[in-house]
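Single chain ahead, written as structure tokens, the form predicted on its own.
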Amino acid sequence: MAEEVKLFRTWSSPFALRIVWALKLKGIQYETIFEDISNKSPLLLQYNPVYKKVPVLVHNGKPVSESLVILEYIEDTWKQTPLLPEDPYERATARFWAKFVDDKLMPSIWHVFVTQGKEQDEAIPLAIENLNLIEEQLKGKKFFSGETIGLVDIAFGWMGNLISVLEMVTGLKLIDAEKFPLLQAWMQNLSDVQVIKENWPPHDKLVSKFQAIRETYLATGAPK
């Protein structure tokens, strides 16, 4: 019996994009169900009743949620085109940096994006500190995993497209070739991979979306 694989996502979610890349890199056929987060479908709420958000991968009727958890599930289920190294220590290190993205790097960059003035000035050093830590991990490597894309590259992958969007919206330059030559090169290498560049969300549409998000945060003083 053929496997049934479905992915619940939105057009712009960087977390869902991780799953798109992983499935395509492994050659897995799947059905995409696009969700409207402002009007969530009963199926999404059924499959992810705890967090009620995308992405959700449904494999033969069984749902898996949270993007890093889904990536591990994909890696454990489909062995072709490995995303994690065989060595246990190297696997643990990859998981550490993937978690660092969500726990440290992304929140620090987001804080810069949704603030202005003194608060933004105070937020920038932490974002730069986290970016420096990532820069160190790329020494002597084309990708975080070496010569081929792995789980860490997929976890960090949103930077390849979304950073330029956030920079355009804020008028700030966080990553340039002088300060972060390895990160800049990695972003280019990532964007050159067919599976990656074919699945970027439309740039202009992202700019419009994140401009509206930033304006809302600044106008309402929404929690960061």
Second form
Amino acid sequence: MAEEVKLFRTWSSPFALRIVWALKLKGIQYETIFEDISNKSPLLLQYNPVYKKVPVLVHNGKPVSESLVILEYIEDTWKQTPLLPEDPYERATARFWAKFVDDKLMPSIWHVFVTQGKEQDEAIPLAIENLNLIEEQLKGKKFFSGETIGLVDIAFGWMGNLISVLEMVTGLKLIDAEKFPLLQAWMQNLSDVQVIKENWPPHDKLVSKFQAIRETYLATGAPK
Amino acid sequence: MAATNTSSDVKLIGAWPSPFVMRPQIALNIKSVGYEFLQEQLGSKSELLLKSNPVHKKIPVLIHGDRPICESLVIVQYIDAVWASGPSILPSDPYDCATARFWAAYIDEKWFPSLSGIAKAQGEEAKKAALDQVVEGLVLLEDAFVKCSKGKAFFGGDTIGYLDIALGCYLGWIRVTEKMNNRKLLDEAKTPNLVTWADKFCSDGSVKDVMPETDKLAEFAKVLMAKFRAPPPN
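Condition change, the form predicted on its own to the form predicted in complex with the partner chain:
After this comes the whole thing, all chains and molecules, with the earlier chain placed first.
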């Protein structure tokens, strides 16, 4: 049976980028459908009626939504270049940290990004605390998964590169080389990975986009 | 030959009212794995908990051998993988598995906050809106049930699976909420399949001893709310 894989994404969605990386790492051929978030296609709404968001992976006509769910699906379906370890305990550890990235780490960094003044000052310690926790996970390792990239690297990977954009836009240094030497090294190692390097949205375009996002939040007030 | 498994190999740090704790309990029961239950007290966290889950400091924590595993659904998947010879918890088909994972994530990230939003709602209108939101979510889950169960008793088919555990653990609290707000959340009109499912789930061998009685849970809810509203100690 001919395999048909489609990915609904936007050019900048970091969650969609996770899926691009996973598909490319496993050498899976797929078609990209770019969505305009301000004018979502009927297909997207049909494939993801609950959240109406990207990314959505459609495999032989069947849609899968939510990036971490999609990553597990890709892992279950295409066995080459595994993204998760075999050992159940190590798997559980990887899943724990991937969830930590989405539930705690990302929101705390985002909160620093969309605030200013006193509110921002108050948001920074939590982001730093969370970064410390993830920094510890890199002890003795090149990537979170060891010698090659895996689930947690893919989950956090976009921040590894996007952090420079956010730092530029806010004028703040969050991942300081002195305080986070392991994260700094990891970001460098990550950006040397072919698949990551070749599939990163244009830096200048990202800066403009995130500048605009930050300005909107500061004008309207960041949602808590 | 089955590996020897003494209860001391497997410990679960938890508390009886917690729906999250119930998840690994059900999973261990499905696999017929004995375990030692270490009950946490309301208002304090044991040394063992803080040491085993330094990141979140929350229950449940499964301790297998001497290694801790945290986050209820991560624990359930771990149990399924380790005791692979027992009945399967996650669907074997990758697409069915993705569907189960999707809805479990929806339940925890969207639906459960709407349930806990009811207690926080101030005033009649806000309460009604909060209750309506919970029902809307259950209607989506009713639809998911029809698709996932394919005519069988559970989301997982003939036996309880991942998504049954993910939603079923909240049934005690759903019933308490219905009682306290004098309104049905799971009802015959809007969610008939879930009503039938709920009864089957609660009477299942792997669930019935760990599902708290509604009255006991309602009493606990009152204690919890009193604590929540009490002025902070000086």
